[in-house]
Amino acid sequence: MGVLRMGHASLRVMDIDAAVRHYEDVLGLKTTMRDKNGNVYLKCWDEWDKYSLILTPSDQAGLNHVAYKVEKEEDLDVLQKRIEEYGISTEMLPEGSLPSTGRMLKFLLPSGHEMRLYATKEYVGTEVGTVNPDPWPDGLKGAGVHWLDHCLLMCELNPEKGINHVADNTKFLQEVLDFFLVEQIVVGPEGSVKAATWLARTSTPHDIAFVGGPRMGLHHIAFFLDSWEDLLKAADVMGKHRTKIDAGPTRHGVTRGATIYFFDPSGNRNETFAGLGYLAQPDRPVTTWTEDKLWSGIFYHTGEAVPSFTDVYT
């Protein structure tokens, strides 16, 4: 019962045509539909539901909502009750509120980010099918990312005012949605302040993460690749397309994943994340990074601060 994985992200973009070219040509997603409002829906080749990314025309970049898929339709009713009892208001959106998607449970995280849960989305299959499949399809564009892997949300953190939405979100996901804590960064006196957390529902190092900052927002959405070699190819593709790279290719200490951070044309940060890092399980000891090793946790090779990584987000 409960949350299976990340289902989709809905992003605001300021130039829809440029955004579609970026996600198709650089990352390798395919457009699966467009709606009458100008929204574009895309999926990765190794995903079986109809879309994992929604691009919405806007005059400002950022996140509309993040959605996670649950196992069964009745889970939505169980989770709605649990969320309401926790003190968070919810709204059950009817089937068809988003194309090809069943009813959705809509609510705000303590940080103010909109999250949705749903159980059904139109099945279209992967690009290689399920009978005698090839390891990858012909005609892949760009980096050829496998799937939308996770997101990282920026949360207001101001200990002097008693505000720590990293801790608030973490507590809510653990107590209500049954996520488990995988890694954390702690700062302040005796590590008393949770500055960042990584949580999972699957066996990957994280399905969602929270990092503290001066305001809420979207730090990045991440797409999975198999290996370091695939990551280097992705960097080459970004070079060919003059994509603005923020950091990488490099390795994280946190999650052990290999990474490149870069921006779509509207300034929404993307990540290509390679390798599974380790087997995440509910009984795995939580990995803690202390304030003096914070940047080694983020960029393991140099251990040095990259100011744009924490200062720039949508």
The other form holds:
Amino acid sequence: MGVLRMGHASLRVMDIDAAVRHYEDVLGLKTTMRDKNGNVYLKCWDEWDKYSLILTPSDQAGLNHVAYKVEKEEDLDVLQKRIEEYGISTEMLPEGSLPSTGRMLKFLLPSGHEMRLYATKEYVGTEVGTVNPDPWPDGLKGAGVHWLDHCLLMCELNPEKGINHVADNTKFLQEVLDFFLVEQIVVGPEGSVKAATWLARTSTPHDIAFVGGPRMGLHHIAFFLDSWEDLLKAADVMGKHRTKIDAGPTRHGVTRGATIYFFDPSGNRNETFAGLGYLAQPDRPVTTWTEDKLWSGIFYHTGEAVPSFTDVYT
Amino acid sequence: METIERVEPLRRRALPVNAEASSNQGEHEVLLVQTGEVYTCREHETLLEGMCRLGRRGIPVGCLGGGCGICKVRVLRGEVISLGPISRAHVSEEEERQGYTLACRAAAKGAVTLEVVGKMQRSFFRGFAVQQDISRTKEGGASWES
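For comparison with the form predicted alone, produce the structure of the form predicted together with the partner chain.
Below, the chain from earlier opens the complete complex, with every other chain and molecule after it.
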């Protein structure tokens, strides 16, 4: 029971047509639905539910909410009780609050980000189907990403004021939503401050990550690719489309993932994340990165600080 | 945390509408009032692209999409044109009326005087100070340590 995986992200964009072109042509998602409010719903070819990305027209960039899929409808009731008992108020949105989606349990993480849990979303199938499938479909555009893999949320961290929403979110996810801690960056006296954490429910190295910063926000949403080759092709696609690349192609020390960071046309950071890294399990010992080596954790090849990693987000 | 700043080459995400016009006419001088630095911007390129050609550390290059807000500037004199939407999370309507904008989304229409006000201001001034130190060192023939 409980949380299965990241189900979708709802992003604010300032130019909906440019955003749809980016996610379709550069990343290779396909539009599956539009609603009367102008929201656009998209999915990746290897996903089976109706959508994993909602683009919302807005006068600013950033995250509306992140949603995780749970296994059973009853899980929503159990988790609602546990979240309320932890001291966080919740709201059960009725079925149909989002099209093709069952009821959603809505609440705020300690960091202030809106999270939703749901069990039901319309099944449409992957593009290769379930019977004698080909390894990939014809006609993929751009990078041809497989699925929405994870998100990284920037959380307020101000040890002088006693604020550490990285630690608060991590505790909540571990104690209430049964995520397990996979990797962490610790700083300060004797590594007493959790500056960043990576947590999982699946067997991949992370399904969500939190990094400390001056204010809350969206650092990135990440889409999965198989390999270095796929990642380098994705970089070619970005060159072709003049997409602003922030960092990479390179490798993260944390998670061992190969990566490119880049921006959508409204400035929301995306990542193409390649490789399964290692088998993440609840009993796997936690990997710790120390303050003096933290940039090797972020960008393994250079180990150098890249200011935009911590300063630039929506 | 000590950070190493790099000036990255800027790449425009999409060509503005008038990009096919000839590029020689319509070059405009941009003055950064806090440092006295002057650079040239072509009419259809962003204030930030021109600023990058200063070729020094601390130029606030972020998302280039008007979303992250780190290249926030205030236009003190002169006129700029908008090249796309800017996030209201970083520039309110009132601020826009007072001349605030994002350098990645605005182009000069004539000579322009700018004030750099974004979140990377500290890096911007540190980068300027480093450059001044280097040129002083070169002129005086002194070493870094002196």
